[in-house]
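Take a look at this single chain in structure tokens; it is the form predicted on its own.
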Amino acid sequence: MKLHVFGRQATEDKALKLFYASDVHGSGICWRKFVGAGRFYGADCLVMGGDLTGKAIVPIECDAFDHFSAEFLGEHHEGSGKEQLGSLLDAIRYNGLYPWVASREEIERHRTDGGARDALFEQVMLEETRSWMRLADERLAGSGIAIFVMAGNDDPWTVDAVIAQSSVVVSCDDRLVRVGEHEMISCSYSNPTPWKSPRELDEDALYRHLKDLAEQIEDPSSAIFNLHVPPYGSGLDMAIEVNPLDLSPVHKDGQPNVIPVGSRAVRQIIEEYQPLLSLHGHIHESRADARIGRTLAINAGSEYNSGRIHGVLVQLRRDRVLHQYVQG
């Protein structure tokens, strides 16, 4: 297989610098930060490992005299103009969320009509989606910092192709790349979850898919595997027990139950093919690193509602591995 070579090599003294972070979750400051910090870091290329997509609309409606009202974090907004609206989109986009200004009789058509109402959501959210592929086309054009971008379990398919059509964002999900001398896999899947996003695999399948890409690797020693899911019983993947029927929290002893719930089938590929890094997110509460064999794996962890990047600076060579938790 062809291998193309995206960032700079590294040499005899000098690592490659890699910057990592995942699931923003919509959140427009967090992606500006993450593409800014190639410059900022000194990296020579960027990795995003997943959930790119927000989780709700937030309806603005509006009147033809420019007044607004809207029902955001609880909290009732309303106000007229330009530079009062202007703030209040800003702060709907700083959560995560999207913003949606409508007259009063298409925010109600949607919210009883379900077909409608879905087609509104994706359309607002590949539009957000696109409008990030473009920053990074403006901000590292011509910079020779690479940028790799995959999805999540959390996003749906339609989302790759926007990814895709950037000129300087290389897909990688699905993929064998190279990242200066180091080969790299990248997989959106997750195992089952509770909340049934869109990319999940029974531990069987998802590790018959991870075979099949690691089976892709020349030299698994030196490898990079971008992985969204982290491996069951790393410490990266510690999260509070939901009921499944419910999705509220299970307590013991009056304490919220935590429970390790990464993948069995990521902690297998990694045990048997022994990659140099192993990076990961999906759980947001669960910022940790991990030896597994000679294996570092990491989780960055994710606060994207706060509009703080959670990150990794991590400098490699051909066998050896150093990192630093950075956030911004």
Given for the second form:
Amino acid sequence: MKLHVFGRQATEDKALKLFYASDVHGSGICWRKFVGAGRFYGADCLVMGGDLTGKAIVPIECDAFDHFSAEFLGEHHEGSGKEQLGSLLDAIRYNGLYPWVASREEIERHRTDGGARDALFEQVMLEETRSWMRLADERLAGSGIAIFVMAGNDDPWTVDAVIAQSSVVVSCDDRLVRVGEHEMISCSYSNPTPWKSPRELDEDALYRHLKDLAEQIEDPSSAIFNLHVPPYGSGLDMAIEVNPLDLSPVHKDGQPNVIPVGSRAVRQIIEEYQPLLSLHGHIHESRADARIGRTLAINAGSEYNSGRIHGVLVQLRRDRVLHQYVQG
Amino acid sequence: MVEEVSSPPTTTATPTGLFARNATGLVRQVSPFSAYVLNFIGGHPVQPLAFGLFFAFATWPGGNFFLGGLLAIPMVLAFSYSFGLLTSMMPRTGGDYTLNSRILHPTIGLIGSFCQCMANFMSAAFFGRLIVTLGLGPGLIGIGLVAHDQGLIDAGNTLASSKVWIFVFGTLLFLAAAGVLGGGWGWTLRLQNGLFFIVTGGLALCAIIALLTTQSQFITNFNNFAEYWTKSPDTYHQIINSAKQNGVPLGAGFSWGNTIPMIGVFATFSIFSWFTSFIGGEIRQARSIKTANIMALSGVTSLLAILLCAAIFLNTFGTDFFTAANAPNGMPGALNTAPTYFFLLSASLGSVPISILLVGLYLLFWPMLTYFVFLQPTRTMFAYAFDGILPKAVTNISRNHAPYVAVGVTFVMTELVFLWSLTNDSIFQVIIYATLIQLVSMGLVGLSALVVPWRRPKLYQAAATKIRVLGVPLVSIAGAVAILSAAFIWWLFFSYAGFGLADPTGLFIWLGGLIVAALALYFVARWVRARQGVDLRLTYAEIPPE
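Alright, leaving the form predicted on its own aside, put up the form predicted together with the partner chain.
Below, the chain from earlier opens the complete complex, with every other chain and molecule after it.
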């Protein structure tokens, strides 16, 4: 089987320096920082672990006289003129939300028409993702810095085609690629969540899917797993239990109940193949690392709405790995 | 072929005006109520009302106690909004360390957080002494006095005067505080809130008893109680007369000059309502103004609760009597215990079971307060380790997700400072050092708040808490007032001997040592990490987005 070879070749003397981040969720500033991380940190390659698209649109009602108003982060905002509107648009984007300027009638129509709203989401998410890919093409072409991007469980399937259209970004989901001298498999699926997000598989199906991918690896001992969802019970997957019926937190003795929510399939596949490194996202609040056998598993965490990209710098040698958390 | 279990994405129009789609969400653990409780603990009225507040009457006669309390409110608000608004911009673990290191400089963050850690180790050491000298000892004496049990009185005196017993019970207190943090965050919050309800309920019970007791009833009851020990039919007025003879000024007219230190007295209890800054990433709606408002609400309500309870107790006990009793050697030798509100109420009621109940409820305050000061070093050590300043092992957690290494290090450090404090004859010198050292860290956060709109303009512009007052950023106003407040309290301690700063040289030695240690840790960590191929400076650096 012929492998796609990207990135600089690691040598005995020089480790491969990889920057990993995940779950930027529509934050344009985090994406720009991700693209700039290669030069800034001197990384050989960039890996984005999924969940590129934002979760919400902030409708901004604008009238014919350039007066606008919007509800944003619990506050009412209003003003007039391009400068004030631009300031609000920047603040919304900074927080990982999509601004949408429209008339009162248009907003009301989208509020009541689910189909129109779905189409609007599709439109803004794909437009934003296209602009992100263009930015990567402009900034990284000829730089020698490899960039690997996959979607995550929260991303619609249509995003994959947009990623694939980029001239420099390697769409790495659901395939084996080579990162320097390391093989890497990637998977955007998660185990089932209460939110019923676009890419979910039950644990058995997820295991079979991962197994098919892992079987393609020639040398698991130096391989990288880029799996969106973290392994179950690893400390990388602690989150508050949520009632699947109404998405409210489950309480025990008056306090929210924190439980492991990672994937048992992911854990099993790591235990079986023991790659050198396993990279994860998905649970933003569970930034942590753990050893599963010889494998170093890392969840870089995410605070995409703070304008700082949470990532991890990893130095990989054939059988050794060193990591450093950064908030760029 | 894969078996998908989800449906295609669907969207909703939320009541808040957003259009949202199905996507995994982050649910934060700490509720606004738990955040309120945590911030309230540092200024909980039990501490100042039981000791530490009423000495001010005799020390600064004519100082208006209530005016002093009200004038401390701007300081409470300044620190609350400095920490709160910055935390809402950067809701992460680590409090002042994270804020200062990202806004000012990593070394500033380390210096400030070293001061913060040491202040909390010292505070815990202080509490380790007080739980015996102003808790168990006087508690046993008080129960013994009410029960006419000389054995309990002797036991109380032995405890309060023995460094061995102070060490033993202080260590048990630290173990209890570590235990609160040692069962995972859910366990911690349950215990925190449970202790809060019990301790606050105990105080409320005392306030109700006092409200239902007129001053004349109290005088009669107290004299009846005391006569057994003092052989005097009017011990109440004897205490007042004796204080007058000893030069304690009672009934002095209003003095503005002596009201000023009253502000400082309240400030030392009430300006610490921002501890949720250390768990910023775990608070629900952390990015909203609620984060700062909860801090402010905790600080102001705890201060007002102190004033309200003080007014009730002073009304029942009589200001002259309470001032005289709280003056040095104010209580007669036969009633050799601290004139705490719960002792006086127990004496008034003459009920042994109520005396035991009130002492017991009061004693539970100490593990709650010690847990409060243990929280900061454990969270700061986590932040250090994530930044590579400390080894990763510091972030090790147990099966129930308790940060046992960080808690263990905090326990050991507290024990060491506790041992040092036992060599210091004046226990109050320890807490004075702690207060002044902590103010350095708080002043640095004020500086971060002052400059954040210019040092981190994008962060500020995008914040939901970007509020301006007369065109000036609220966070900068809060920061400026916080710096002035920190400087003002330092000035008070150096200007008014009544605060008891006996050894300023020792304070500066501690402070200098902390600065040197912080710088040493930073540069040693940088050197060690560089040898491993890691550039520590990258941890703090922000990637230019353009």
